[in-house]
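For reference, the chain that follows is the form predicted alone, supplied as structure tokens.
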Amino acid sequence: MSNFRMLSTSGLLGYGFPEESLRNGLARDPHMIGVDGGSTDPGPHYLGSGKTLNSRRAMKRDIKLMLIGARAHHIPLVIGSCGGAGGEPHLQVVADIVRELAREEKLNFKLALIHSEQDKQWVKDRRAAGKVRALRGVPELADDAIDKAERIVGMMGSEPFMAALDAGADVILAGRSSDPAPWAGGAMRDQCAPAPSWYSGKLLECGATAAWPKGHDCLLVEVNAGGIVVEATNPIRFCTPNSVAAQSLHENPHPHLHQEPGGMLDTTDCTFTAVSDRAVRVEGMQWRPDDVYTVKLEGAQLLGHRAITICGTRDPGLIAQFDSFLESVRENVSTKASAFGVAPEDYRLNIRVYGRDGVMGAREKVKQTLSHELGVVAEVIADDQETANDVLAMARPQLLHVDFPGRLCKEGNMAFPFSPSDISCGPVYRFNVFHVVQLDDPLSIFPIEYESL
């Protein structure tokens, strides 16, 4: 094994990153760079629709600095969950990006193109053959929750990856995948070992998340003998042992066990050392590979279609009564819109009220409300997009005008920023797909396309 350097340049595909900062990632020969392209961060919608987390303008801007950068110095480009979701619209997305650049560039390379979508009957086959089990939290998966999923993703792991490197991919775009395992696929193919190369990932998919200061910008990790060296390639960004430390923690319910297709990253006994006042040697993970290979599946659901408004208030007198006001509004907008034909079951009215417990819902511990003025955020989801659109316009004036107890204006109750006052969302999703399947071989369900661009 060689020491194999991998550069990530940002935490997410079309999120932007300094060119000094690729410049200078570059500038240390790395043998791989890419980006991480997605998440279940964003919630359902992404998947759902089949529409890009970001913009693609933004995207375009930064695969177009990797791809030239990557075909100068003849080292692969990796991007997975490609388009936010990595279901087969997403990857498309970027795939003609992509191909729109080698034209544009005059470039020449081979393309691998992962895919991730999977079909529902074999998902039923799989479920029936009792191979899939729900995650923690989950209700068991059901045929008639397959058949309502928009699309159903597989995350994978390292092996996709991996393939299309010995098939002699220059760049690599992937459907929905592990975030680490772009990284960790590359240095295991180049003989670095299991532990660190998924700890390298952990790190990377994130970009220089962490260094501090925290920025959407270039982290070089070097994969090496008994563990890994991590540093931003912007000087204004510090690895120290705390930063890497606490990025390591992020996104997962256990503070040292990762699990990942295949295994377990296990991160207690690892050792954090200050190389230079800018880099960080990690050493001491483990990895404990599973007696049966699974991955996550992943659906998103169509649950209706929502309408919101937004607006405010600073009346004391109001504030100090707010939970018996909204109760009002509710039963308001119930019988008004009851009276034009929409039951209370044909629709949900959902009311966030910023600082009080808009954030934290009914978990919030500060029960009584401290601020002088809160914020409102009023939804309606139902069935179409027309209902949603009535509803709200009837809970509209109900926050405006529904009187309460003591009352000095004789005007509205609320200070509404927009006009027009309400906003039609468009479909909602949820997931109802978040399942682990198991597989007897890690590339079947991720078939690979190649082209000659």
Partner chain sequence: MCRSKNAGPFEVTIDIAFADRETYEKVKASGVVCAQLIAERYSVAVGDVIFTAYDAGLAFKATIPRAVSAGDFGDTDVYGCQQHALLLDVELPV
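To complete the pair, please output the form predicted together with its partner chain; the form predicted alone was given just before.
Excluded here are partners and other molecules; the one chain stands alone.
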């Protein structure tokens, strides 16, 4: 195939996109339509808890329009990293939406589900065999960490998508996938070269982010013999050589080397040429296959449960001595929590101060607080929710009532915007598996299930 066109509807399933952009894209006769479903970006909670990042309602709206369009044009609909984290519960939420839409819209098609959740014993065996290594800044993997992870997903490459397309799947829903992999798989299966196929995936996974002005919208990429041509389908957005080149920098440690399952996409020698005032041709990308095939593993472990309260002060006398004030708060919480049976080692109290260093934390260089207001988010993490709630409920009155020298605001130190003021946030996780595992077969750990709808 000389010209292979792919249409992406946005940077994330459930972000929404204008219907007109989808119509414009479909009018260009794309060979495949899809959207990226997830990322580690929203943090470890979703992988750990099994919850989806975007709402079922928002995802259903996007899938409905894409599914109807895909069936009308007889092209595959492909969604990677379903439900956000791409674990089994996330994949099943999206599969359930697709089954429901098939019934409601009376559509018939072959659905492929590609699973990515991994058996912990298999991960341990690979580790023991020396087939697992840590990514930069991550400790070596231990069996203990594997046990503690709520779930571990493998990040699939392009091969499972090609296999599902070969099997005649009309709709492919995948667990955790490298973001460009669905697109790379679609294009390579159509005999496109790996380099432009992967590069097109890098652009498509972010929707119209490669265009200006940025927005949650559709992007069309054509892969052809010389490279790729990229264009936003909404007439208000323009791809320019600069906007497309800048997208190459996105969410990657290095601007022109992109490690993907099975190889490295090298964009060092890329050229960006305007082919119209709204479309750009990119050429010169290279693909260097790895000697050993690897995929990333991601896992999240439970840290505890969180409770928070939000408040603020506008009192200059208090703002001028905020550190010592917080110290008194901490001491009082410690004494009073111990009195009801919660020792200091049984919880962690973090008091975030917005208007001072709430955004930068310890890396903040501005040491002089100039704000006339300070916002406070007090956070307690403990093993169980009740303990977190109880300690937080003790931190709240300390913030409100702890005395300080020269205090004028004797009725209360903090303005609380809400009643109730204490919020139970539920379980808290951290990424504890972020490693690379060698595979003998790119398909072996990503089983594909087919069903006829």
